[in-house]
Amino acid sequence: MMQKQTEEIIKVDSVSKKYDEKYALKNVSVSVNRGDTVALIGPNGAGKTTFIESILNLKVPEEGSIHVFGIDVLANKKKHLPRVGAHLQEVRLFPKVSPRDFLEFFMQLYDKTADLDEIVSSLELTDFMDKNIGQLSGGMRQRVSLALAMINDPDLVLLDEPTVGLDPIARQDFWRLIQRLQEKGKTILFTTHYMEEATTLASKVIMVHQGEVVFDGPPSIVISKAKEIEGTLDQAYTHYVNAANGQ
């Protein structure tokens, strides 16, 4: 029987991006295949947000290449975007508009859209759809932003720190949302500070430190390393940082 060929959704090759003289990304090469759920993990300043923004062409690297769905993103800045849903840390939600009006407006911008009721239900936003966004808590506004990332029924979902500011119950809701997207065969890339979140949800973990990739592999290896060093998952991250630095 012929083995089905894996489709590469994201291909990042030797990408570097500087701010002044400091590298946000340094010679980064990673790939993401169709159906993968990838956790990009590292502390603040590690380069996670710059990575996401480079895929969306919000930041342009000085070196390297980025392909999404086989499209050269640097040469074709917007061609891939209709198939991408993104949740960024800094999203401006109009405070005097209801989530319903906000989401329905953006639905008009796409040729293909998801089922709004299904998204709203999965994020438990039903009771808040007709309130002004400015009246909602930070956690609820975060859910509206997540809903926006799903509204075009994307093939690739990019989520930058999606659970920051969420309480434990809302975080569990997000985990269930990711699992539903996985069941639909979506390709997901999310950034996080939380090692447990990465190893629970992801099929692949990419660890970054000061703009460089220090680990790229399945979460089972990270879990095994934590057991081997008799430490926590966070200590496993430190192990890979030290190993990359020759310590």
Given for the second form:
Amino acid sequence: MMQKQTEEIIKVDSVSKKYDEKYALKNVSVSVNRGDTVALIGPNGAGKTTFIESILNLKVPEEGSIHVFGIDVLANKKKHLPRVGAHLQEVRLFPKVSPRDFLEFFMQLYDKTADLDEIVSSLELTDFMDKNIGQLSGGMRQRVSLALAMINDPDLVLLDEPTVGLDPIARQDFWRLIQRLQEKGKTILFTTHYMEEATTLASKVIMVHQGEVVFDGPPSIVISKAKEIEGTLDQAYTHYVNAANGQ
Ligand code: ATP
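Alternative state: the form predicted in complex with adenosine-5'-triphosphate (ATP), after the form predicted on its own:
Starting with the chain above, the whole complex follows.
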């Protein structure tokens, strides 16, 4: 019987990106297959946002190559973007329109769109759809931004700190949203500072530290490491960072 080929959705090869003389990404090589859920984890300033921005072609690395859906992102720039959804940090939404008008406006720009009602109900946004975005709480605006990342029914979803500032109930809604995307076979990459979130939701954990990948593997290895050192998941993370520093 023929084995189904795993499809590489993201292939980042030897990518380096500097700001002035400082590396934000240093010789990073990462591979993400169709259906993977990747948690990108690392301290503030580790390079996580720069990584996501590079995949979106918002930042251009000086060295290396990036392929998304087999498309050379550095050569073809934005060709992969119709099939990508992104939630970025500190995105300003239009404050004077309602989430409904805002999301419907962006839906018109895509050939392929998702079921808005389904997205809105999974994010518990239904009751807020007709208020002004400017009147919503930070957590509610965050959900509107997450909804925006889904409206083109993307094959690849990139989420930069999707749960920052969310209350525990909203975080559970987000977890359910991820599970729903997983059931649909979507490929997801999200950044988080919560190790528990990374090990629970992800099929693959990538840890970065000072622009370098210090761990890339399944969450089971991180969980085993925590047990081995008789520590928490956070301590397992610290272990990998220290090992990378030669400590
Ligand atoms: P956080 O968890 O705080 O969001 P991060 O892992 O996303 O951090 P990045 O935002 O990618 O980290 O930043 C990586 C490094 O690059 C940091 O040292 C940061 O100060 C630096 N950096 C990011 N953007 C710029 C810029 N536009 N100009 C100069 N330096 C930058």
